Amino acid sequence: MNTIPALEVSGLEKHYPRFGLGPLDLTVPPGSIYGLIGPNGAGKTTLIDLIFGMGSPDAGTIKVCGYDHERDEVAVKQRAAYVGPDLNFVAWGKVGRAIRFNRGFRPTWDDGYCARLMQDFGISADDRIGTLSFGGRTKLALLLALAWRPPLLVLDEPTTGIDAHSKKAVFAEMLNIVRDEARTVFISSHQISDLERFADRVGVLHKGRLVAEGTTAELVDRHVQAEWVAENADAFAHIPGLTVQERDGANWRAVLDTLTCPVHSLESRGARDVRTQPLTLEDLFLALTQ
């Protein structure tokens, strides 16, 4: 069984005049679906660009299936496929021509798999790419990435603009390709409810930093929303695992990572009438990135 991470990011930093990514550490196990969520400007696209060699990091390393993304650039591109909203295949005219072109330089291209995907996605070889809807062009990009069976599939907002039936087909295919534990899907998306259902692991990126990470069940189970009463504000300042959402006089509301900030630790700091309630992944995302 393969134990080499499909994607391994270590100490990654990239700095711009008004934005900084990292330091970022992130590991995606092989044979998993990993969801990276974050608001606009969090650094998701910057990370994906760096994975595929569009820019160089200021510090740190990125490895794809054990290969360095800069030193082993060819090996990385032979193992990782990208689907994003910026891809444009209009120059090929028809779907069939785009398929023939991509098949020509992909030794692992699977014609039978490609034909099945075309049927599942409702795409015909005779369809003119220029007349496809935005969702149709997204499905074409997914088809061209999936049909050569890459070990790592990197998807940037893969379900934007596609209908509910097509979305179901896309995620069913995601589950199919990781079932043999040989291939991995890394998804950057705003569709939090979809990721909560399908992702094995989730990372929450905010202002260039990973503010929460773990299995989907673990993240939801270990975080709670807490309310309490306390007059001493200094007692609740800068506590790891405590994200204050609102304070009105002596009344507090916050999200707790109970792994690092157990509920009883609030009481030991003078909190009274402590009440907690569970969170969904979307609740947690909104709380950590407000």
Given for the second form:
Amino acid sequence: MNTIPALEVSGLEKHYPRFGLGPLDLTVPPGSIYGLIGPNGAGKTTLIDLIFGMGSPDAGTIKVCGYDHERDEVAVKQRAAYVGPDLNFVAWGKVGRAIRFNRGFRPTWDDGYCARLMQDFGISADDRIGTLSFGGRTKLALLLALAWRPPLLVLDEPTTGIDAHSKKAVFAEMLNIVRDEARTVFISSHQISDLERFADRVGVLHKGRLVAEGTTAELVDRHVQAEWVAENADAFAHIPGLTVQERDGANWRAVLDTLTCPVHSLESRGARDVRTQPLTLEDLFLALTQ
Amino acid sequence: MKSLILDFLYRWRWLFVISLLVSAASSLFGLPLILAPAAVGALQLDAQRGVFRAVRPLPLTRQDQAKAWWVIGVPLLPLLSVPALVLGIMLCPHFQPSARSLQSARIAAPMTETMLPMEPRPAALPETSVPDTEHRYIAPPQAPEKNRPSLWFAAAIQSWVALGYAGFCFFLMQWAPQRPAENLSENVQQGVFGLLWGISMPGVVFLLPNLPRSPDTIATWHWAVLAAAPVFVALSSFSAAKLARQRMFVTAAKKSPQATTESLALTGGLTGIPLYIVNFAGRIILMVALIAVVQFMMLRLILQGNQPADGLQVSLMSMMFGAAVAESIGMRALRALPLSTPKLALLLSLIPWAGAISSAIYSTVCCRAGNPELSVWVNLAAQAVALCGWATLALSITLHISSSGRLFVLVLLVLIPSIAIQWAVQYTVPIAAIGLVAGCAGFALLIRGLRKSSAFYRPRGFFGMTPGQPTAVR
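So the form predicted on its own is up there; where is the form predicted in complex with the partner chain?
Full complex below, order starting with the chain above.
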């Protein structure tokens, strides 16, 4: 059984004048769907760009199926496919020409599978790419990425602009890829509900840092929303695992990571009337990234 | 309406400043308004970027918006250029020796010859009434006063034609494609537009210098051009409403038909890199050939003979289109392919190189430009090396800039080798050597940019020549 991580990010840092990514450590096991969620400007696209050599990191390493993304850039791209909203194939004119161009680089290209995907997505080889809607172009990018059955599929906001039917088809394909062929999908998305249903593991990226990571069930189970009463504000400042959402006088509301900040630790700091309730992944995301 | 014009002036202030400076400075050479269609070009870029749509919700009538676009595109730049032009002409005698001598010649009315301490008198020069002093010959003897070039006359004529030219370009803009062609007639329409648009912008450089400088030198075709100017201004003002209406609405995307079994037949034919070369390098070569043919015919018809700048426009256009086509391919899609960075840089460079080599062939073989002491093949090789080098540098620098200011940088970068090659023919080989250095620097920059620059991977709109691609808001 293959145990080499499909994607391994270690100590990755990239700094811009108004934004910094990392230090970031992240491991995506083979044969899984990994969902990366984060608000606008969290660094999701920056991370994906770095994987494909669109920019170079200030520190750290990225390995795809054991290959270093800088030293073995060709080997990495022979194993990883990329889909993003800014992919532009308009210069190729027609869908068929874009497919033929990409097929030349992919020895494992599957024409039958490509034809089936075209039917599923409602795209024809004769379609002018420039006349396709935004969703149509996203489907074309997905088709070009899926049709050669890559070991790692990296999707940056793949469902932006596509309708519910196509979204269903995309996720069905992703599940097929993972279930039948032990391939890996790394997906960044705003659609938390989609990831909640499909992703095996989820990472929450906020301001360039991974603030939570684990399986969807783990994350939901170990985080709770707590409300309590306490007058001493200093006692609840800078506690690891405690994210204060709201404070109104002596009334507090916060999200607790029960692994690092158990509920009884609040009481030991003087909290009274502590009440907890479970969170959905979306609630957790909103709390951690507010 | 006023706010739209002021907003345009503010956003494109650098273009207007350059245009006015060029107007003032080039008055010395009688080319005051060579940048007259620049405002229309900027307007087309704005239209391509969706500015017309963005202003639709503003509390302005559509007529007012149309009027604003027309004022911006047609009379604004020629009118703003008038003070610069007047200033340039007034300052002209202080900077240009020949003009000063022209004035002194007019003061000395009985004199039939203009003198300047510049060049030796030709041996065959006939005797004149002027005593033989250290003064030297500059103008032909017996030149009638009325035939002498008048800067004021030339400026007035050129301003008139420049206004009409801007009107022509604005009128043309209504046929600019808003989405890729779907059938043959749309393909033909867009092809004709591309051809006319492609030659219209730089065409002014060839038209204005050939306009009359004095009343007696007006030829028949000059009258035609002068008469056409107000016609195009009027036509442009009538087309403004249609243009504004067209550009205000998002072009409907084609609904994807259900895929048929016939359309799924994708096997066979070129794939990968060979398809890339045929598709893009072939497109550039075809484009250069088309421009060369049109220019060759146009120059022969209008100017009736070889011009020193025959190859200039083709070189300029080939390098500009080379860079523009290469950047239109979509760097993100290319970067995700299993190609090493140097190989990808080479693939990108192939497009401007194809254009540069084609234009070098046209320049040396068809126009016989180059150092006459060298053979055609040496000139061809030297020009190809120089143009390829500068084209690579131009491509890599414009890819480093994602704002529309890259157009200005691109024009500057392609002007240098094109002008040098056409006029400094005795330095053909050194120019090639400099081009080689520029090419190496450009290639190194390209590799660096592919690895490190985020500007390379931002969405671009092919300098306003295509409708662009909508991008998601993340």
